[in-house]
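Single chain ahead, by itself, as structure tokens, in the form predicted alone.
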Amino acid sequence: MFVLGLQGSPRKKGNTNYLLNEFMEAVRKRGAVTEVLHAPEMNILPCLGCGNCERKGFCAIKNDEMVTTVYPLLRRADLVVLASPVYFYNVTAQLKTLIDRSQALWARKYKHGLDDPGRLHRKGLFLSVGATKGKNLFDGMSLTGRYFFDAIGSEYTDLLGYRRIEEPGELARHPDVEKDVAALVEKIEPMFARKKILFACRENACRSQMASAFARQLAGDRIEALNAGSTPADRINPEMEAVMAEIGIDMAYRTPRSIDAAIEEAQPDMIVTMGCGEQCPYIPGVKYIDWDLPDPAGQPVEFMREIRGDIRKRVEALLGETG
């Protein structure tokens, strides 16, 4: 399972952090992965108000961290974790400007009818410390929280908040943190079930990525979908994008990887290949299955239309199979 946290608080070493911080690690022992985005380190520019994402699908803004980075995280990620501080009864500037930005992914899901993937079944958490102890402290955070992950395509599942927290290190010394963080984890073991399913191809461009993508769709609450290459291409296959863009599922902003940089970060019950051949690493205990699929890069879209018919079949009657 991949753990995004969002961290919006301009103090690296304070209380939010060190809350996001004991989250993380509580999951990584559960055998996540987990990364880390500090926004206020971040080169991420404000909404423009153009409405260009929902003329086109797409941010006007093309070369700062929020679509080299974050866009491609937010879409690989089964549990987004955002943590701020309260200020003036919201996330802070900095973490909010990324939350404005997710405007672009709000405009594919309801102005161009795209769905991501992993919607279904991704989860969003909050974390939040404020000086105060209005009982309608984390009101407005919750609010801007909730239409966050609506965007992204993510259920919010819960917000912890600590109230009367402002000086440096007093979290640490709170008696329920340990209890509280064990609490959220037990709300999301579930996803920590999961079978794990390595669907790899050449460049992990197309096949694998539309495999992944339909499996994560209908089965993402017991199947954790992975997809690697053996060797991956610069970016995914834009004729797959638009095949799939037909049916309604978006893959924008994923991301070729290595089958040995996603069998570092978990080893698979299963893999799936589709071509890499000799190139696929033996794993002992691991079940292997081969399919037998040309590769459509430069080939006719139709052709690349039947590739996806063929692997959805083919990812249907695999999840029939595992239960």
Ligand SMILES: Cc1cc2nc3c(=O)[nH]c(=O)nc-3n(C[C@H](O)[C@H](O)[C@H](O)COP(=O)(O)O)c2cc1C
The other form holds:
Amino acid sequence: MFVLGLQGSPRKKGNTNYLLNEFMEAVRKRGAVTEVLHAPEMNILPCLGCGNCERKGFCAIKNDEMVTTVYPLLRRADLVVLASPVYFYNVTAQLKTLIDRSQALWARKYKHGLDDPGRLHRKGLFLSVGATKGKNLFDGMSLTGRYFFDAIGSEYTDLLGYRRIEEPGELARHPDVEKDVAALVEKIEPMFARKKILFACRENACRSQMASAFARQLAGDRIEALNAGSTPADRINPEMEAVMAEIGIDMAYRTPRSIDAAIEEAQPDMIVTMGCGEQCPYIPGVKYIDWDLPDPAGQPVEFMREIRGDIRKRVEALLGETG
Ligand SMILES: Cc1cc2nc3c(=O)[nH]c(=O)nc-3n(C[C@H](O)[C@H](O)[C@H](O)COP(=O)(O)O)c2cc1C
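Can you switch from the form predicted alone and show the form predicted together with the named molecule instead?
Starting with the chain above, the whole complex follows.
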């Protein structure tokens, strides 16, 4: 399971970062792979409000870190953790800049009718601290978080916020943090308990991407579907992305990766191979299935559609068998 933290405080040794680190440490102990992005250190430009994403489905800003790093990690994440101090009843400007740019994902979903296959299982959590003690202290950011989590295709589950925390280091002396974090991790326990299936092909650009997308879309709440390739390509196949979009499935911002990287994220219970041959590693105790599926890369689009249909049927049958 992959957990992505988005940290908004400009104080790297501040209270927010402490809280996020405590949470990440707890999920790592439970077996998750984690990554934290510090929004104040990133090159992320503010939304231009140009409407390009609504018209064309992608952001007009092409090469900042929102495009190169954040969108792909948001698509990969099983759990996204927003973490920010309260600044004028909302998140910090740096995190808000990142949040605004998720408008491109909102547009793909609501204007282009594309469904991110991770939506069924992805969860969103909010961690925060503020100096004052008002009842409504976290209301503003909670609303912002709700719409952010919806835009990125995730369910907003909880906000853990601490009042009367001001100076750096104060939260580390708070007596409840450990217990509160443990309670949050307990709530997401069913995500860890999902059966793990790794779909592996050669380049992780077409077949294994489609298979894991169908598995996520149909059963992501009970199956952790991973994908990988024995010799991963630089990017996913654009024709595969296009034929999946024809049936309303959003594959944009997915990136190929190696079998080793996928196995590090989760030890699979089952590996479905489709063309990685003798380069697929053997892991004792893991169930192997091989699908004889030709590589559709470079073939006419009709062939890609045929393979898409074939993979969907095979995934449906597999999910039926795995209960
Ligand atoms: C620009 C700015 C605005 C702030 N606005 C609020 C606010 O509206 N309400 C509040 O309770 N605290 C506010 N604070 C205080 C911070 O939320 C508080 O110091 C917090 O502990 C900082 O977290 P950090 O150590 O992670 O940066 C503000 C602080 C700054 C610098």
